[in-house]
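Below you'll find only one chain, the form predicted alone, shown as structure tokens.
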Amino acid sequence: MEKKALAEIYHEETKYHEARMGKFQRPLDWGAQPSPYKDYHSEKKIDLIPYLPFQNNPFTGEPLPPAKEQGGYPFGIGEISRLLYFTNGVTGILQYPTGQTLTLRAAPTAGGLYPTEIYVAVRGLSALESGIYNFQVKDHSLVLVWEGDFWGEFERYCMRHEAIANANLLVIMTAVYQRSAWRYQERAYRRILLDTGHILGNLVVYAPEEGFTPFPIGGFLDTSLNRLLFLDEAEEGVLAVVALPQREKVNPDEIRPTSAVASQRMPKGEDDLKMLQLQLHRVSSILPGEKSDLSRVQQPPDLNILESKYHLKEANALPDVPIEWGESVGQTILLRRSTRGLSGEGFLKEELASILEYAYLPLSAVPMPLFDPSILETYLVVQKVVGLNEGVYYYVPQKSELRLLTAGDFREQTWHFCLGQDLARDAAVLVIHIAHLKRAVEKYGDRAYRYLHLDAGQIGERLNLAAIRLGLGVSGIGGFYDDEVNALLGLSLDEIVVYITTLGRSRSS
């Protein structure tokens, strides 16, 4: 019998069956609910509050003095103030009648739990000093973790990649696996990822307006970037660095296309299927002294992969209606909250376009801020949509172009695999992500599950922005019965269901 990689067996045992949500389902310890936040205590501690673009404080909501000046070189702290704000800073508070608060981020993050942190080195500012920081999210602030120039071990750890020798800043994001998995036990890996994934869209899509071009790196060496952090392993690891070179400095014709490294350890006995998501991490991690092949990185993915499939299906051409952001898409992303319900209405085709070609841009953009869109598959459910009939379709992005497979309403069904949840059943569209993991495996070992789930959690993001530009609802589901949505789609178990978006008109428009 061929042995399974333990992303496969991950992702089988963390599946939901409706015969077995009882696995699944107990009482929430609320008393035992980790903090959202990490704690550093540093006399070296930056206020980015004076730095925001605002008249009144996001957290006091009291008058703010005009925003300091930029000043500094190459760049100053009110650039790395606004990036980290309309990266996942806190852009709403909600009072409770209790006296309790809850902060709402830029990103959105499954149950409410925050899992990703985020770190920032720099090197070689007039306005800050070399080092390492931690993005205090809860005051707006940076606490200084590690005075000095790191580049030498950043360059080195992250296997060479080109974009980081051009850089002065870079931006770390790490999980704090208990965080997710209080509540979502096993199953919380996923949310981790894609949890990051929407924090990762939202750098990427906002990081040009400071005038930064970012490059995720995905490929690193983790353990010493973990140590480099102070990082217990056993609780918090990295999971992302992005390179953020001012878009000046740098050649994105002289940067590798992707940064998408394998992984090659394997499970060394039954040890490995405790505490699987655990497990997984490191399993999927790359150590110092393994022979990574970047051979594969030095050309661009193969999306002839996506065009080809299904190709003498009913083609349905999207228009081409680019969005208008206005003067910044920072003030979507401070708008942006996931949709409670929506009210079954439809929308347009066009709008559809709109919100698709948003989404998959990085597919044309240079560089390409996913690390490997080949192995990622989408499909719709088109519920209501006005120039669409019903059905199930798959998406070709690079041709903007929807097959359709199967014409029929599926409200019921879509309403049952997302758990009942009636987001899916009046939602005008679900966006369904889908990956054949055993081929992923093959291309980048366990590690493969993290691109996947990052990408998804970036692309879920975008599709998040342009929804709520167009005046639309928009929610990411991760809880399914991940079979009966294979079922509808027609595809094999071999396939896995990454992320589920709905899309449609808000019940309060």
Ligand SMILES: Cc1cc2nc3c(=O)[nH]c(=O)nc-3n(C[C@H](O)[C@H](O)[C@H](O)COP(=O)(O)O)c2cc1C
Contents of the next structure:
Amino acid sequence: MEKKALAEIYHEETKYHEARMGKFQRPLDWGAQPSPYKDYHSEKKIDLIPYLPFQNNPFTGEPLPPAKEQGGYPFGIGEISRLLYFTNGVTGILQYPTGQTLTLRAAPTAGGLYPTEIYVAVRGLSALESGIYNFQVKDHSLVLVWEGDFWGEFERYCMRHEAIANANLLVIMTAVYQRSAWRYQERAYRRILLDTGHILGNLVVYAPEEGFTPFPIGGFLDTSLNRLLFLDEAEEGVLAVVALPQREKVNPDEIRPTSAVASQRMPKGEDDLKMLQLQLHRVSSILPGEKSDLSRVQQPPDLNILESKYHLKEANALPDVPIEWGESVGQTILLRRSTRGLSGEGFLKEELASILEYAYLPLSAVPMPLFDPSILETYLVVQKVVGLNEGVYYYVPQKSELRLLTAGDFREQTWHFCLGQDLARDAAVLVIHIAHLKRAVEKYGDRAYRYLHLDAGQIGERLNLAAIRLGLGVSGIGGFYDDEVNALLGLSLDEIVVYITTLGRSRSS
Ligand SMILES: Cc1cc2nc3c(=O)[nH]c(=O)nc-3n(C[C@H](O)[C@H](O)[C@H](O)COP(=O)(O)O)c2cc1C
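Alternative state: the form predicted in complex with the ligand, after the form predicted alone:
All chains and molecules follow, beginning with the one already shown.
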């Protein structure tokens, strides 16, 4: 019998089935919920709030003095403060009658659990000591964790990605697994990667406003990087490194276009099914001395694969209607919230076209900030869009084309497979990301699982921002009966559902 990759086993084992939900629905132990914050105590703490471009302190509402002068060579703390804030800073505080507060951030997160931590490495700045810092979301500060210039290590551990040599700033995203696993158990890893992809999405769209060109790097020596950050690998691991050279310092054409690198598939032991998500992360690691076939993956992804699917089906071309972002995409990031209820009303085909156009812009961007969009495919369930028939469509991003696969009203099915969430029934459109996992694993080993979910999260964040900018409602959906989605889309057994985003009109608007 054909041996399955751990990524395939993990996905199969973490599928939700209506009849087997008991396995995933254990009562929550509220006393055991991990904190969404990591505390670092250090004398060297840099308050980033004075650099924010706001009249009021986002934490206290107190008036803020005018933003501090920039200053600094080659750039100052202001750029870093705003970059981190619009990537994953606190953008909302909810006060409950009980006195409890809930802080919300620039990027969404499944279940409000915030598993992603952010570290920052800098060197050669006049305004900030060289070193590795932890970004303290709860008070918008940086805490110096490790003093010194670690570029030699980062270059080596990130397989000599050229963008690092050109940068004075790196953002490193890690996951503290238990924050999400506390609630979602083995299926947490999927959501952790999607959450982190959303954060990556904010960073990628906002970084150019501060003069940086972002290069997300997914190919790195895991253990070496985890050790550099003093992470306990059983608790926390690096998911992505983003090099942020200043725009004028790089010619993106001369830098590796994508940094998706294969991991080696390793033989699996008998205890595979225990702590599956941690094992999958470990097995998909790249180890020092391991020969990853860089030449194989340095080529730009072949997007023709997406175009050739269903090419004989009836095509519906979407108009070119770019979104007008105003002064800064940051204004939209500030407004972004997941919609708690959709009205069931529809929106226009032009609005859908705008949202998709923005979400898939990275495919033609240089540098292309996705790990490999040729292994991720997009289906739409159109439930109410003026100018489009209801039904299941395949989306071809390079052609802005929808190919009708099955006409019909599938609200009952979408409601059911999204675990009975009304968001799905009342959405105008569901955007569903899928992948042929076997093929993806052939290309990248088990590490493909990371790239697929990080990329889907990044595109998901762009769908969020575009919808918010157009005054529409949007929410990610991380829990679904996988096989039922496969059945509606007509997918094969080797294809997996990665992520669902619901779009529509908010109930209140
Ligand atoms: C990967 C992912 C999965 C999510 N799944 C759901 C879901 O199934 N149902 C839902 O109502 N919201 C879902 N959300 C939205 C979160 O509940 C929301 O992001 C979180 O409560 C924080 O609120 P905010 O997005 O308004 O900042 C999801 C978000 C993400 C990123």
